[in-house]
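First, one chain by itself: the form predicted on its own, in structure tokens.
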Amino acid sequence: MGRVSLRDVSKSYGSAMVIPGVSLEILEGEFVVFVGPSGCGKSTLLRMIAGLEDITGGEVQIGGRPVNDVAARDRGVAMVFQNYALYPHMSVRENMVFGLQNLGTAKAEIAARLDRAAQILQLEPYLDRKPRALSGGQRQRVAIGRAIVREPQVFLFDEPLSNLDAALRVQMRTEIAKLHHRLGATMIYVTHDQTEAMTMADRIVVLRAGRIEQVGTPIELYERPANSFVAGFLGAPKINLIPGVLTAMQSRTATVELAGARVPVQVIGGTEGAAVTLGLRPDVLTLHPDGPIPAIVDVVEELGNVKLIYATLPGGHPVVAELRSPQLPKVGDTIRLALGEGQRHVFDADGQAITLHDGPAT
């Protein structure tokens, strides 16, 4: 029973309210990622689920049981920390079974759980080594193994890959995803890295200033962001958010005027002459000699078959285009940008999406 329920959960430090009130249902077996900028409250929320932070208000339930007043060790959760939190004087084997020994688990059961976890994580050759003799990726696997042997209802990960280099992060990301599929356990994962969130999550919870901005699958949040904050946080390279004015309103069609160009859009709501923000993913923009949007090239990045063109629109607004054309402009060139296929997101003056979508996200 690994279902986690947060019911108007809040956290304050004295007079400072850091989480005003969060309600969320995490289903058994789900891989849910909390994502957001530093200071948004994602790690605090995770630690309240773990029992490492007191809850100011609301209720946390794990497996249908309220756990506000239940000690961390008795909540049926296991946490993997950013800094591994391994005992340096203990071997890998000792680190992995230490918690079970403290709980009084039978020796035969400890041995069986250790063997299973070591096999899953391919740690058998390292069981007698000390943490100092392991690489960063191996230490993180030990920390995960220590969580696995507890056989928790819920696994909690607090930015577990942030101390690893880029190549190891990709490898460990894959290993954690495979582990989830193998165990079928509920996992809650905190990160500030939107790539980790997009590639690993069943659902993503986007947080800002202690509040949930949007919850959904990666593709739902990418294709249908609820506001400009979510749109700007997910996707690499980042979405272009360009100020404009809504004109030519007729039924659900309109035009956004920006940088001397007129871009047709479909919207729900909005008023003639209102200030809006047009969101265009970099791969929507293409080079075309008769394109409606002029820009001056600032930087050209060649990333194999993908090229990124960083440019400036009239009025000084930056924009990036993701191209796959063999012919590239040079720094200082004036180019014309056209719009290819892809969603044109429109956000009102408060940053809320007013885009009309045809059918469900796929």
Partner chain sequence: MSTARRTGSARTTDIILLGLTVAFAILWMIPVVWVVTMSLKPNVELMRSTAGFIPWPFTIDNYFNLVKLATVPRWLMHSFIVAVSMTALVLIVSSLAGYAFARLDFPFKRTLFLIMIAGLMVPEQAVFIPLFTMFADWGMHNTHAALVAPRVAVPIGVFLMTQFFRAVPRELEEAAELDHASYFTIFWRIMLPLSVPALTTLGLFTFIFAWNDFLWPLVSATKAEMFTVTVGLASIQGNFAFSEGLGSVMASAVFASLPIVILFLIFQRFIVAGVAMGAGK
Contents of the next structure:
Amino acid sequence: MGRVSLRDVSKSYGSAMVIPGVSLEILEGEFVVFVGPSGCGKSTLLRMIAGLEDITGGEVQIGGRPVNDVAARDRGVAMVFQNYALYPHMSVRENMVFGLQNLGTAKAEIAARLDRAAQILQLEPYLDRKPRALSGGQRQRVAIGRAIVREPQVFLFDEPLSNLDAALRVQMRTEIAKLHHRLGATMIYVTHDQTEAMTMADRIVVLRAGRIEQVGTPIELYERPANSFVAGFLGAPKINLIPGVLTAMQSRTATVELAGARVPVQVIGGTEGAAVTLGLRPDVLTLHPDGPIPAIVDVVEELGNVKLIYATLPGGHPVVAELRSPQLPKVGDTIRLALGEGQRHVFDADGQAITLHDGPAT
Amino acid sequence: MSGGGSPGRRAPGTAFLFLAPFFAIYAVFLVYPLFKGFWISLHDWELAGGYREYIGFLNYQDLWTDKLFWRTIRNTLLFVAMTVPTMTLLALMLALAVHGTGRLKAILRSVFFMSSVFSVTVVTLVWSMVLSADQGLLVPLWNALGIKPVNFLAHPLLAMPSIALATLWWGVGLPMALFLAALGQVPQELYEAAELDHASRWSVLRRITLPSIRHTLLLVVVLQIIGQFQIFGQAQLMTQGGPANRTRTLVQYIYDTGFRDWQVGYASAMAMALFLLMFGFSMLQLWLGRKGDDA
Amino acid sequence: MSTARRTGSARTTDIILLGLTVAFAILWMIPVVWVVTMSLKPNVELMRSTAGFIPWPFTIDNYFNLVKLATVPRWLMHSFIVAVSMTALVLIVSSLAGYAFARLDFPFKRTLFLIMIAGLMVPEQAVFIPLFTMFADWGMHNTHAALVAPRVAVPIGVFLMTQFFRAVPRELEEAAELDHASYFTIFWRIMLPLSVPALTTLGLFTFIFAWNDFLWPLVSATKAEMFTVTVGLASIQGNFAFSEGLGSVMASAVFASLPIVILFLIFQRFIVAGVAMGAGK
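Next block, the form predicted together with its partner chain, ref. the form predicted on its own:
Zooming out: every chain and molecule, the one shown earlier first.
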């Protein structure tokens, strides 16, 4: 029922190609997040699934049925918009039942579904209010409620939390995740916020310039990014991407020579003497008097449980370390960074990962 | 990220259904009559009796040599020349005076707009009375001054200005509202900046307000020209074109020719001439508007 | 203009300007007040003098006679029927077409829009003679339909509604589409309720236009019992009016204007707002 297949789907406006071709299988009941920088085509892709944008090429299937020529209203999908898109002249109740009325659903059934949705979203006290009398969070709940009552095969979310303040965003994030468990419906969620993607998704689809960079579970993408773009996009603080040269290649081991430091790594492929990028998550770096990487401290941020050290490498390249040690360097100090537990990513000149991972993905 | 791109849902069938009522009525009651009007103008066509004979462009030739026709054109242009600048200026001054917040200004706005909702018959009735030589509003004033009351509407030189005065009173509301709308869109920061720069009232008006509303100024002038060119009711009801045809306007002449003399062929030829004149003005507006945008 | 603090002399100038405006406004209203005053005076008194703004000696006989005579009330009724039906039809026709132009995509859209706008350049005087012959051929003069039908396709109305609909957030429509709404449902349940301010403005202007329409009713409604109040007033103005009694004529003018003035006072705030919407391209 709620399976969504994209077969080489493309989109162009006139001669401008926005999405050159995307293929993707989304399983029933899956929570899939499309993530990427603005302009990557993630919203366009979602709107093509919804039927709000024409599909230039390829095929979209929902529940095994090709829907390219099916109008949005007949695709059995519900969408939650970034700006809520609540009908301003209708009460919360009217907003929520509008779709069912259009379908000609029986009154009793409408009432039952409205009650259920209102209860799930704690909207009962507001049913007779107009949207303008609600707070941002409440409006977003109504928008979700409007989708829920329709009991669609597929829920589509287009950056639904980006208009909310930070605290509310965290709260709504968990609510949507809970909702997904409760309803078990297929959900496709678009965001530019990697935290939302990491916390909510069963699978993340990372998009750039209308192409899929990588698809996988949050952990897969975090631990085994296929390229430097994915590595850079997921994880906060951002991964350190430091240019270097690959040397001392053995069958599986090699050394990345940075300006003033050498870091042993494990790789598959790669050529001796090639320019590479070393990817080190900030939490991999530790302070150690004998550490191989010297750096000068620029800024120290104390976040409580962790401390962030922003420093500059001898080559002039900036680096961030996430530390848990109690003693901290001062601004201007020269420190030595060591490599602790955790993956050392290596990307070739094209940004593709040539990291060798131990064992299968977790 | 939010969509954009497509100009709208592609739904030709639905669209044509939505457009059908408008274009059906438009075709029957505007497009067709326009062509039929031209067709009639090529005939010697009597309103009653059904006499009609194709005469080609003879009506237009007659028009060329018809002294009264040129007289009405001159009268109409004179009326336009009298009303358009004064109306525009008055509307602008009133708008500047009543623009702003507060109850008093709201009441003033209503007062100056309200005379626009009266029908032409009420307006002409009111002003015919006001200007009347024996029962008029000004009669006590003349008596007090010891002057013989002036019969404005029968005076060869004062009749047209009298009609223009009534027209001003009647029509200033809409241009004033247009100016008010434009004034409301001038960014308040401009005035605040000017105030910090110690700009005088006059230089604020000249350097900030007027340039900001110049599009509206042009719009008002064009609308006024087009509107005042069509003057009919005021002249018909206040002076009946008199004295000695001095206030007979083009539309009035069309009406009289068609519905008093029943010469609709000739009247239609005049109507076509009017249409061409107005069309010219509209084109001029487009041209000026485009030029204004380039500047 | 500015709400910022001003120097004392500037404030004095403000007050003087406001005072002048108020004086001018009073001057502006004097003719109206005078006419109302006359309508409340006995005709005999008016024969003697029309001067003064206090209706004394006072009478409302002029209005009584008006109602008794039944001509003016009948004209009023015709005006109402014509104005209400014209307003309703203009709103329906304009909003339907405006929605299509604003939100649907179809072949020849630009061309059709230009053809529609071109209608603005055709003055009614250019078509009223052929219209007269058309309605004469159909034997339809002296009917309400004849007064209404040629006035229903109003380009400026379509233009206004198109402008308004274009400003409605597209997501609302998309949400409705996903809510299984047909185009007509979107139009009827979403777009129309949202466009109440625009419809009010357009309706108000149409009503005033219809009420005050002069040239076309003058040629089409030739029988006195089919006159609208505007044409009717013109007929008594020229003829028996001033002999019949000045007070009655003035009373009929006031009577005829009352509905439109009341309408204006109720809805006036939509006028400037609507003008801003129509002009702010």
